[in-house]
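What follows is one chain in structure tokens, specifically the form predicted alone.
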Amino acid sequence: MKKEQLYEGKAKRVFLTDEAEALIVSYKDDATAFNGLKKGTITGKGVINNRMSNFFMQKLEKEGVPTHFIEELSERETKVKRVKIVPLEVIVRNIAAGSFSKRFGVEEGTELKNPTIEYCLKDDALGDPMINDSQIFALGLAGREELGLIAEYTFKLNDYLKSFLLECGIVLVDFKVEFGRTSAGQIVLADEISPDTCRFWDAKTREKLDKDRFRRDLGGVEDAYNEVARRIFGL
């Protein structure tokens, strides 16, 4: 049963329950980008992206991926474990794009000779700076083995993802994920799998179906949201 809220983000609300292990959390339709400073609605994008994300958790636990979901409870709603997230942002990029293509003067679209993995610490009053392996450790945000895990976790997310959505005509360039801690000290996959934290672009016009286009004012964004789902669910 849904009791009081316990948080709330930019794209989601999260719930506390009658079971101590376990929240429930309700996806929005909300959009920000630029950390919080431009917002706007992407409508139904909160369907979207709560069905998504269950399909490619269920999946990746097949896959060796331990993950925080639960249960399905409806459109918007999903049951999770309860977890203490790692306050780090892990990002794996296939092709150059955004920030990447800024920092290193990488034309974007370019094909990265191998998946680069970068971290950057959660929290948004600093700008979500990135952090390094013996950055992390010094802090004590995760212990080595915590962080081995999450970089072999991510990976394979990786290839699952990657693998899967070629199938639906879909490149995987780049994505971000979070990992939490449950009670018992287990790290698992604790975020959503969607067009807002990854970058979809179509395999053949390399059109972009993802936030980039609520990021970019390029339009369309709905629809793109929607396309991915199609391919992906055959709506």
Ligand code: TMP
Contents of the next structure:
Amino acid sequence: MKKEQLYEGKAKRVFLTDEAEALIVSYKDDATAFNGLKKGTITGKGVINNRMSNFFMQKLEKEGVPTHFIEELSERETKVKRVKIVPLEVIVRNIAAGSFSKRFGVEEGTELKNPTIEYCLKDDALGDPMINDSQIFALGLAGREELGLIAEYTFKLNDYLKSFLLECGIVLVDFKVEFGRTSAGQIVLADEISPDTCRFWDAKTREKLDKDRFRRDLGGVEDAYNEVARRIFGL
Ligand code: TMP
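Having seen the form predicted alone, I'd like the form predicted together with the named molecule now, please.
Below is the entire complex, every chain and molecule, led by the chain shown above.
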């Protein structure tokens, strides 16, 4: 049963339930970019992101990646395990784009020789600065064993998602994920996997099918989300 709201984020609301170890996440159509500076609405996004995250999390559980997913309750609502979020944004890249291209002066679309992993401190006030392993340990944000698991799960996720999406004619350029700790101390994948948090390009045309259409004012934002959903779910 849904109880009071615990937290409202930029794209989701989180509610308490009558179970101490479970929360309900509700996906909104609100979209933000550049640390909340740009605001808008992507109509129907919440429904697509809820369904897509749940679809991939259930697949990933079977691949040996533990997740917070418990049960999809409705179009926009999902019951998840209550976790304490590890305050890191974990980013894996297969192709140079976005901040990687900017930071290293590499043309967007350049294939990387191996997938890269990077961490950002999840702190809006600081603008989510990049942070490395030794800094993560020094600040006690995660232990060595925990960060090892986080990296292992994230690369596994990349391998799985990359090949699944390619079958749908989509290239997985990069993505961001977050992890949490359950009350028992288990590291599980949390947050979402969606066009908000991944870069998806059409495999043939390299057309952008993700939130970059919103970030960069490219138009056709809803169409892109619907197209990805159609290819993944065969709608
Ligand atoms: P970046 O190139 O801007 O660093 O983004 C890398 C990936 O992370 C991209 O797939 C978009 C995703 N991302 C988020 O999910 N949230 C964010 O706040 C940012 C900056 C990026």
